[in-house]
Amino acid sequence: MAPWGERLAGVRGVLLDISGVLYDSGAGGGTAIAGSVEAVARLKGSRLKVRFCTNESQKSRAELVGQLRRLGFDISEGEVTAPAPAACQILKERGLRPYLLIHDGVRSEFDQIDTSNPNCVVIADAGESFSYQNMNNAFQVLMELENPVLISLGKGRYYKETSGLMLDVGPYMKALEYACGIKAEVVGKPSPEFFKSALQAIGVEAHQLLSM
């Protein structure tokens, strides 16, 4: 294997994800991983300009940068690409107006999105209101659509937190994806727009980029 030097020749960005590998989510405010906050640190004192990626959709930006502050990091919420932010601002290009099937942590994000006589569903991690009544709420507002979209933040099958794994957006989505026979939108990860964003908020191309 090539030492770093010869590996981190021509590179000039890092893209470093936040669950599963700064952090294990959970109770408390979740447990920084061994190294984490040191491995950034020396990151952010070097040449390579540092994003931030999460798929996090229980937390608003503001939430997780505070929790990941108190656990030591140095990161600001200008630093983070998230998928919340990203489907509003398709939503307002598009004049979607959604069905939000959402966690409440994430609701603030969506505050200036009119969710009146919805014509499209976002879908995220929404935790407990992942209840029947809920997706077949959203079930509903698909089906009497001439042309549905569903909007995912993120299709994940499953996270990590401290008191073990936990199932992601990914079951919901393919659950309304095979109900209503269509395909979502997926913003956030692995969507390479999600990545193109990240990319262009650093100013470095792919080709500069190491991703973790």
Given for the second form:
There are 2 protein chains.
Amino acid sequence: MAPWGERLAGVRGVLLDISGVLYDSGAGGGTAIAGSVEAVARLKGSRLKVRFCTNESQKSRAELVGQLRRLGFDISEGEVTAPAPAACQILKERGLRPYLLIHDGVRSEFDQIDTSNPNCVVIADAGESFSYQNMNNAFQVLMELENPVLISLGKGRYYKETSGLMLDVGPYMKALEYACGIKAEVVGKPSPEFFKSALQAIGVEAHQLLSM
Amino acid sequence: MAPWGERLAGVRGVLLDISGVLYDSGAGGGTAIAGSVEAVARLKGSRLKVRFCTNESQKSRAELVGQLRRLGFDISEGEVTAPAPAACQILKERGLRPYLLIHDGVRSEFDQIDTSNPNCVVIADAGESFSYQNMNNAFQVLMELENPVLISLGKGRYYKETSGLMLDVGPYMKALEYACGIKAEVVGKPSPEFFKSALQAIGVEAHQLLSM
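So the form predicted alone is up there; where is the form predicted together with another copy of the chain?
So here's everything in the complex, that chain up top.
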């Protein structure tokens, strides 16, 4: 691999992941990963544009940012690209009314969305809300639609909490795909549209970017 | 399609499915499908060998047979081929100690199985027991094994209850496959070994069989 000096030539912006890069989530708000608070501060003090790009879908941006600030990070809500707001934009553009299979912590992001008489399902990292009953509700909504639309906020297999590995949204997305014989639309990483929206927010082109 | 007379020439045995063929499961023991009680009686009164071959994995054979007898069917436990006993035989042969992600109704089939210090996962149609916590327990057991073994009792997508469509074991099998990057071993239909064991029980060859 090329040395850092060469790799940084032409770089104008940095996309930073949050979970597992800045901090490990877990009981009591999780813990900052060693050196990450200082690294963010140095990046933000440099000539580089910085944006936080996360697949976090258990919490609203407000809650996530509050938690990170308590851990010492210099970060504001407007600096975060997250799947829930991106999904809301898609729902509005396409006139979709979702059944929400999501964590209560992220529900506030969908406050402006009509959820009556659902004509699609939005699935996110719902944690304990991935009950059989809720999964079956989502399944039944999809099976009653002529053109079933399943929108998944990310497709991660699992993530690490301080207490151990935890199932992420991806396995549950696969479960509904198999049950209904359909393919989900993924909003969030690794979707190119999601990365593009993060880049647009800081006015940086893809070739000028460092992502970590 | 050939007329019934021709199709039955050389037929010596009949395999009958149970759920969705003899009865629809549901509250209060479900309901017999019209004509099925009489059809079973006529088959058993004929020269044909009859065996019941089911992927039912929410109930023990004893419970299932009790329910069917109450609906009027002439059926005994020894006439039923089901995935749970077939799985128990595999577990014993290979020295496997399962974490059981199953419905309480079928647990008695595993009474003779050592479940201490699990070195595999057995997943069945667990219904409400498909909680996030139980799925995560199964996931963590698999992730800690050098050679993760996941045995699935069937791989059905969904089944019909009197109250509507219900998610079967298949979607949850797919979820764990994706989470762990593994492939499950399916015990039950459509596995050829499972059909063979049903045929052996009535001493009939595959070409002498009618299956419905």
